[in-house]
Amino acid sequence: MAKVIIITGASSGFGKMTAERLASHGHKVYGICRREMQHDKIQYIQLDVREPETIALKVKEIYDKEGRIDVLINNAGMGIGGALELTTKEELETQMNVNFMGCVNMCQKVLPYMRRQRAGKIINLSSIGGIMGLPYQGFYSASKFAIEGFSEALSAEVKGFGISVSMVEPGDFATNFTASRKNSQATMNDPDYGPIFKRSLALIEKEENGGLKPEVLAKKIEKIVDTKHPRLRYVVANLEQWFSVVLKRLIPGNWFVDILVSYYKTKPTPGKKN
């Protein structure tokens, strides 16, 4: 049965691929993005997920037109790289407002309609970075940790209304997320953090560019959309990253941090001021 689906961040990457796949399989897809877009099978809506009043108006328009909203996919997100110590207030607010508050805003405006119909499905895009704190991507991780806690609590609150909540936790994927990442100039220019950050960033970008294809995630999201009783969490990653998720659950926290230090090469080089 065709579903009415809203997906944010639908102009590129995961969002665009997922929107096109769902629309090609007969679903009525409304793609939310900040720039003007056109597609013969997707109804694009130009909207910033940081603007709750505008979201409320647009969601009402969709509901009034379609008579229901079956699925909300919160995909909109961005990344800011840099040392936590040197992250500016503006950078922090941008990171949290887009990734976390954007998800919250969309859920709060769609949920009244899902409760009214006593049915619905919410799929929130988290990350492997929402399971483990990634060095030099700390506030990105924080935004995804926030989505994890929010989604788990939300699931318990709305399950009785016939609404399911799921999180998708991707590992590294080859999308334009890498090129779009904003990097802290203060970190780049710092004599201590700068060289370490650049070294870590090179590894991060290499893994992302060699990551899974976005089609893999789009297929997984489509399966969740079609599943009658979806799980709360879905890790979508390569074998090495799957292993890291399992390992984090099994070993002491300080051991896992040591692994992160070694893997991302965040320890200063002996004898050098970096």
Ligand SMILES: NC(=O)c1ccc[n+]([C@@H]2O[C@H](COP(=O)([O-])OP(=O)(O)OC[C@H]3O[C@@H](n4cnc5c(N)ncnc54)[C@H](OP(=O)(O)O)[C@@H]3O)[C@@H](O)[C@H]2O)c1
The other form holds:
Amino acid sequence: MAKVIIITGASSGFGKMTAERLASHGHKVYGICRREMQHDKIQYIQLDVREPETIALKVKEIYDKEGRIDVLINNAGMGIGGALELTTKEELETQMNVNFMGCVNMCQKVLPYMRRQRAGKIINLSSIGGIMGLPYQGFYSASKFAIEGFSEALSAEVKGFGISVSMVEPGDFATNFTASRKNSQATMNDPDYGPIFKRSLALIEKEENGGLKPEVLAKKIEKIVDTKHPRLRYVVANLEQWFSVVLKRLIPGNWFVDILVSYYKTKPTPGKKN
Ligand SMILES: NC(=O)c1ccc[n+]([C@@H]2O[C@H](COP(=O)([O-])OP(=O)(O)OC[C@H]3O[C@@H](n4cnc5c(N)ncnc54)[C@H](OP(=O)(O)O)[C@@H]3O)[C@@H](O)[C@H]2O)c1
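Counterpart to the form predicted on its own, namely the form predicted in complex with this ligand:
Every component of the complex follows; first up is the chain already shown.
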């Protein structure tokens, strides 16, 4: 059956691919993003997920027009790279406000309608970075850990109203996410952190650019939209990243940190300019 679906971050990457896929399969799709977009099958709404009042107005417009909202996909997001010590308050606020508060704002404005319907599905984009704290992407990880805690708790609060909450945890994918990442200048310029950050950033970007295609994730989200009883979590990643998720659950925390240190080469080399 055709569903009324709101998806954020629908101008690029996962969001665009998923919106197009769902719309081409007959769903009524409302795509949210900041830039102006047009598509014959998608109703685009220009909106910043950091603006709760505007979200409330637009969500009401959708509900008044359609009479229901079946699915909310919180996908809008961006990354800030840098050392946790040197990332500025403004950078941290941007990271949390877009990734975490954006998801919260959307949920809070859509939930009253879903509760009234006693039905609905919320799908929140987390990340493998929401399962493990990634060095030099620490505040990005923190924003996704926040989504994890929020989504799990929300699931327990709204299940009784017939609303499901799921998290999608992608590994590395080739999207505009890499080019849009904002990197901390203070970290770049720091004599200790700078060289290590540049080294680990090069590795992160290489993995993202060589990552899976966003179509893989769009297909998975469509499956979640279609399924009657969605799971709470879906990891979507290559074999190596899957393995890291399993390993993280099995081994002591300090061992896992040692693996991160060695994988991202975050130790300064003694006696050498890093
Ligand atoms: N690519 C990966 O490897 C990867 C891995 C794990 C998780 N993820 C997560 O997947 C989600 C989508 O990422 P992507 O890879 O598809 O990145 P992308 O290609 O850069 O797309 C990001 C989308 O978010 C929108 N957006 C950003 N800030 C916004 C704001 N304040 N208000 C409304 N929309 C905003 C952008 O649209 P406008 O610029 O037009 O607003 C764009 O449509 C993110 O939550 C990301 O953290 C990505």
